[in-house]
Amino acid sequence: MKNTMMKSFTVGLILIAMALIPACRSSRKAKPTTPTTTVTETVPDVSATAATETVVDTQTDFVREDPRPTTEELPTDLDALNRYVQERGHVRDAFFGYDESALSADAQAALTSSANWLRSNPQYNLLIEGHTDERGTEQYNLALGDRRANTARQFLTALGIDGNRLRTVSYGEERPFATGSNESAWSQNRRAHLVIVGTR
């Protein structure tokens, strides 16, 4: 009888313990959890992409021939050559303000264009003529024309043109490009005139 009571008592304890275990678990404080973000990546349908194929139509090629660099046919006569390069803007004169020998932005652009052409045609030499309008004394204008021609020469050499290819001369007011005693004529005469004079 003692054994039976002992067994009953033990079984009772086990049953009570089993009943309390779930209760103990639920009463524990749950640890805070950080929310996790699930990233779903859309995978393209490879079967549909693989089915499309780019086809290049070789029959409708726009270039019919191999491109070849074109060389400019230049006149052999020096007068014709000077007209040709002036008309096309390859060689351009530099114009100056009244009583000035400093290069304006327009004059620098003109000389830069001329330097580009001279670099592409290294066989030619250049004469830079300094000109003035009629105002001032003859001697003063010769000196001003000389300053203008030399300013243009220095600018061209700074752009990489060999100084041995460049000569300067001053005509002052002696060879006007435009006649007249007004600003319209004077502005055309205040210049460094660039002339191709021959080959090296």
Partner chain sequence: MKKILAVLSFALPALLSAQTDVTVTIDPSQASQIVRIAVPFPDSVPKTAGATVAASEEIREPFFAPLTRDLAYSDAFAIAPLPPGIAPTIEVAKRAGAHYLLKINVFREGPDYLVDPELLDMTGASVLKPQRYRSPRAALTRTAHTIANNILRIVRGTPGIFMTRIAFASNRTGNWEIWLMDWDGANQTQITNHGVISILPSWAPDNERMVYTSWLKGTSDMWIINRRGGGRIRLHTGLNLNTSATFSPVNNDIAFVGSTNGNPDIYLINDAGGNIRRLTSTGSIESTPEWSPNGRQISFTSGRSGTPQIYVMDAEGTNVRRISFEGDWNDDATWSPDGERIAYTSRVRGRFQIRIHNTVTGETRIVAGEGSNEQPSWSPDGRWITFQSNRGGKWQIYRMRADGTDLLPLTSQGENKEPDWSKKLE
The other form holds:
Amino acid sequence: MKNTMMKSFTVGLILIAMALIPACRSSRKAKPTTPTTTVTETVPDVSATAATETVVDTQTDFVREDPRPTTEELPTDLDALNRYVQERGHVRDAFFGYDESALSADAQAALTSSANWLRSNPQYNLLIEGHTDERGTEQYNLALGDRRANTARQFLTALGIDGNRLRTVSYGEERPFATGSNESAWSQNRRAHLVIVGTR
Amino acid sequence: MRSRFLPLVTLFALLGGCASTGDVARLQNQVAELQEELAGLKRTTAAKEEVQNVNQRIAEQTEQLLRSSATLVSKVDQMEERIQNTQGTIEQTNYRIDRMAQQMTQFQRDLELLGARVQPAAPGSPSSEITVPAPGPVVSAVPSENPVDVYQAAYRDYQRGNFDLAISGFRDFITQSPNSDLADNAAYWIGESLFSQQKYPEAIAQFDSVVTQYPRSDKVPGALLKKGFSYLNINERAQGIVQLQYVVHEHPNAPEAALARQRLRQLGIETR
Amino acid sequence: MKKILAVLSFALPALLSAQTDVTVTIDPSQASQIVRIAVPFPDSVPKTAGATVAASEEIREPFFAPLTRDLAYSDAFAIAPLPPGIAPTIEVAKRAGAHYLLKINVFREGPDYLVDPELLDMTGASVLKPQRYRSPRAALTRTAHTIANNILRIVRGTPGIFMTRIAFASNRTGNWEIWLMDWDGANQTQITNHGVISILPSWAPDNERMVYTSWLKGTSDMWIINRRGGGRIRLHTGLNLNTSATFSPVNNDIAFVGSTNGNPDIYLINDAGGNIRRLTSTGSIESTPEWSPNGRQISFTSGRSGTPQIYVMDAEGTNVRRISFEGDWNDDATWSPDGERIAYTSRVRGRFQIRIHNTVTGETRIVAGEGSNEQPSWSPDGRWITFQSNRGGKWQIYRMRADGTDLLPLTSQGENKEPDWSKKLE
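After the form predicted on its own, can we look at the form predicted together with its partner chain?
What follows is the entire complex, opening with the chain shown before.
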């Protein structure tokens, strides 16, 4: 029992060392390109406005010099508002790989643009729902949904969104977006769904 | 075993970070430069457009800075998942090795039995061309109860809540097979059975013997912690606290250390 | 005088059970064999003044059918077929190969039904304590289960599972709600009416209360409710998730999955909502705790090895060890009442199956078959397993023997899942 433990430890060390090298390299390659381009492609104007406001938070000097105060008319009804921001891609759900809770580059881009919108609309809070596809077991999937919702939450707080504005709930596989037992339905259901909720 | 990977996770995070901490520092420098530039511009002329330009560049840099730190967070997540997968593979391999080892033991035992049965026939028969090599001193031809059966019967009793029977069964097993791979487990289960019966002083003595007799057993952190819990359950607070602190100190990465810290916190004692 | 009476009334049941022992020892091999019992349809001849005989069709479905089903599935009895059209006498029963003859009279008195069962051995001696059962029509099925339990206890000396109930979640109303049914799928009754998602019911050891998870307040919380749907309380944990709750078989603790910052772990809380303790502290996902019957071990699912696998720990959180090594997704572990076996959901080549792990020998085997088969739960006598399967296209609840035989669907309306068999016998 003790011998195998040591053996496995050594094997583990080697395996991890092997895994480390490509991890470091690939991440260096991926980072500067993907997220930046995706963001500017999809939501150019919003990110600009949002960016101005970020500066407002840290550099009080420029508060009054904001050149383009955006006066975008937002629907007052919450359902309508959620449809509005999702359709325009201002707020976007993060999708996950099978049995994964780590954020892909696409998911990061979606959350980045959502963070921008939240920054420029500080009067709203966000509910993050964690969902999974139907292929796993229900009980473990509830826990996986919780993890996904919180991965998204942590990413948003890392982007500077106040944690007090973000609430999470897991639905596991209990409330699927798409029905059907095929990959297109499954991939639709593996997500952190962002819902704008009440004003502060 | 699980806990030994923790430092690796940290190492991992650091290595993953090496790329981005450089980036972050560079970005910070750039932001500082831009701010200086901006301040200069403001002082000399109020070139509105230029201010706006720089303003936007600062915003972009800040966003990139935030994003790279957010990316770092999810990169650590990904790495953690990868480590877990590796560990799973190792565990599965170990399981297969264990099973094979068990089969080998069984095979060996069968062979010995076969040898023991062939042996008595050999001297009588003159045509003994096939000489069966005696595997050491031949024990009784019919073996007494298989030690594994004794262990399993005791464990069955434990599961059924027949703790007295379980204790005597595990004791028999240790007497019969003191060098077995399962001896440390049996000793632990005796302690756990006593603990289940709320016979805490006896449990303390038994968990103690797990630690002294089998110091390298994977049951040691559990035995130490439950020794501490036993003390607390009979209101020997000081002894209990010392035990829990010992677990934290000696096995900082075992799951038992986290449990000890939690209990200490409930007792109003902070651990680092 | 009074004393003598008391002694007599104590002695009477003792005498009766002594007589039972005699009937069993007539044929010693009988104890391990199936006992053949003849159960003629209730007599149509009135024997009690002032009561009318119940019409045969009104008692067939609610009474006679469940009674014969219970006996046939008891593992102790086989129904001896009686020739039709002949009065069921001892002689007739004997010729049919029966060891016992169960004669039943059912009468009506106002809205109530009166049931007089009489169990005769082949010497014509009565082996069942004379007792009359009175119940309204709605409770006739429970009377049938009670009689079956009594017969099993007299003949075999073991308690029966015929009065146990299965809790489950059903969406037949349009929302997932908590429901109850008898062990044979009859008598399905709705317990919650929240209009949201309410799932994962789990019985307390007293068969009186259940704990389940509901999104009634927008987030998932644990609620305790009694078997009649009353006495509802919410357990405040201060944590996220609050799922997979399960009562300790030996004290008032509840094990559940709680989460902080996306890190689901196994916690304990008492049934009044106090004394929260965290049992696991890894960075990975932990879920689905379940107590061993002696209350000293807790099985759970963990992703610490990359895929969901089954682990077991002491009730204090110490001594964690992995027990599942086959299948790339294992969950829903649940212990047999003797603590020797753990049934769990195990994915084999992309499909979920019920796997049974022997905690003593470490051996495992697969039961169940078509479709996906998940969420097993043992009957309190350890002979049966109920589980959910989508083999018919929709999720429905099934029951089978622990070896996978005698499969029977228990539900059909809407979709139904997460069966949990009540823990106490009778």
